[in-house]
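Heads up, the chain below is alone and in the form predicted on its own; it's given as structure tokens.
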Amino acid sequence: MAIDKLNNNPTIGYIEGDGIGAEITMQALKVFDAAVAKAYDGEKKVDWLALLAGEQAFEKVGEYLPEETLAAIRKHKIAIKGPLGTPVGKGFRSVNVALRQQLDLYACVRPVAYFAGIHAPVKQPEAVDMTIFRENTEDIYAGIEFAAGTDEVMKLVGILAEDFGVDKIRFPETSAIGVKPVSVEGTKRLVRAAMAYAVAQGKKRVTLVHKGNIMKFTEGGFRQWGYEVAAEYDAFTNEMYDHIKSVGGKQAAENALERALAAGRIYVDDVIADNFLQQILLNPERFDVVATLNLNGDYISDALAAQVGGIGIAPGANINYDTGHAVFEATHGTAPDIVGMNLANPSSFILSGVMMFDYIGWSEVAVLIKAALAKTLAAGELTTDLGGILGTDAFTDAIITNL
């Protein structure tokens, strides 16, 4: 899935980010420029536009997310960014979340796959090859919450008790309260994006991950509305499988599924979130594309990244497939303990660039970068976090050499 091909000289914004952000961003841009030059022999070139966000922005202009940055992304549609810091329990809410909500980047897309040469904590990391579609704008990340002891939270607790008969708040006088919105529209556009991606990539299975057994109207609604989207695509669902199995036995159900897949239909099933976290360890090869809500997706994406060697090699994108706006990002933290030490691993940022070039239709560049990175890792040319000895700049130079 990509937007219409851009012109030969597009403007793409970049946000260095906080902490190690400046180091990995500038090294990654060197890789991108080298790959574009090799792929197109000077016929195409990216104009990089520096944008401000995070602590750097606050220091320079007194805002964590300046309107100028949002306006530039709205205009040029595509941006890529380094990690941005988020304080816990105080101060401003996440700039990452604000970017997603302000630009309505409703799909957080996280492909997870293993690269040979990287140490992973599981026996068969190569069995992990899936793409997570995480809903980005709803769920508890909507940021609707009220601090314990405030007039607002006491008013809300009173309304819940008096108007709705809610008596299950164990300690109403000292509770903080959060609200979890999950909508039909938000769910369906996310699941449609996952289904369209599965069709475009030739994937066989889309799995809805939820906690609908407990949160029956929010996460249960996500499951229900997700299956309604599956019907739009004439998908073969696990409900169909179970029905055939109950009538004709397991082999009949397996045969029906095999025929459906052979005919190009997608198999859509659903898994409870806690069980899914077990299954990605026990049977990761069973899953292709996963659609899930915001909080579940946060947990799942990082858990899967750990299985293939760590979040330092996990790319990510935040996309609105309706408007075409997209912000690609390094998915790890700011690592303040190694700032300025030439130790940061730029792979997450570089792989996010692979996603970005695919998205804008420059697949030749994406293929070159991914192959060069894979060759570098397989040769044991690794940064220290991956068990090697290379610094950020030497690792980058190795990738460019392998182009």
Ligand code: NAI
Contents of the next structure:
Amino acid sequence: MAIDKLNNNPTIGYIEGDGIGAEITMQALKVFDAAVAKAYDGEKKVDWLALLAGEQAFEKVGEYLPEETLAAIRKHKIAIKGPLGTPVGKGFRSVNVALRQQLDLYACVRPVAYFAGIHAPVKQPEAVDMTIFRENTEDIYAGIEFAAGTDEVMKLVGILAEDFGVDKIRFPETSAIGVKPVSVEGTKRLVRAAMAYAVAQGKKRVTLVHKGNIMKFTEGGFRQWGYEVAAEYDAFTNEMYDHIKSVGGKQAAENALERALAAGRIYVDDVIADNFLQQILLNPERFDVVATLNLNGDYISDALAAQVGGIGIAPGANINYDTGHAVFEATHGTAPDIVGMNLANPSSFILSGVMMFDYIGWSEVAVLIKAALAKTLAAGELTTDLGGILGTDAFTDAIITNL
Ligand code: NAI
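What's the form predicted together with this ligand like, now that we've got the form predicted on its own?
Let us now look at the entire complex, which starts with that chain.
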């Protein structure tokens, strides 16, 4: 557990964020405080600690990610943040990525479920109820890339050709090159987090999503090491299912699966990423918990969020389950087109708060906030991005009234 459950006054850092960040963050904190007061009647209270990051930090202290912010999160373990603008050409690829790397927040956790009242582009958005565990520190996102035409890339092309006999680079003179590290440890800690979550939440199925059919050693490694973790948990796998089916027929396999699930075992299978993107549209009810690599996870999270009605409401968390460090975040950007107009939807931030309260063991607060938000949305009290007429503050007030 990240925070001592007996601590009734935890300090939690918050980063307002850039653009609409200031508008949604302060409104969301109002909802959090009201829900905590309602749940615990003054017995517990969060001490919010303002932390700087992003453009706001650069303007105030000349740095995008001040050491003080990192030190505070290291110390207090938990923080929640609004969106951060990406600095252009200032040495940082992204403050978000830097934050994840500095604190080794290896699991990007994105629950995706439908809320009644929200317009979704598919016929049965309520069939989607999944939690994505996206690996956050490796893959092609590690940031090891060399631009076309540079000395570095020419040297790399030379080494690949001379030392490794690589002749598959179609245009060696003009290629940029990226490196895709995927490790045993990086995969296993992510898949363990997904398995532990499935066990804790009483979920039945964990699906490993990969492109191991093409990238045999990186994505294929993820698949193999993922199944090794499944074995640690005595999971019932699709390989076992297929074996029983080949020997005793489909009904025998179904019976074995049913018995395994009844005994509390988790079903672990794997799906190729492109097929998975079809399956979430065709059969979304089949999936519970998904463990995947960084790039696949990026695409899948946004596709699923869109499927249930948009990224304006999708929450997220970046967690290191070993150290307990966790940064919860609104998943959308800074929405420069609506800054200062009181149009921003704070739901993504608020639902990230729900994840945060669950994480620190204050589940009463999480339940209250989620129910109040669901009630507000179902009543058609919506912000303009969801087709309603409420401003950020009126929407927040409606949620607080519904607590
Ligand atoms: P964006 O998410 O900021 O905006 C896309 C569209 O969605 C815009 O029309 C915007 O008005 C709308 N929108 C987003 N959040 C909304 C909300 N809460 N309520 C109502 N409408 C909302 O994406 P964009 O324009 O690609 O990025 C803008 C900036 O945000 C960039 O600097 C980008 O790097 C940064 N960004 C930061 C993220 C983070 O900190 N987690 C994630 C994505 C982008």
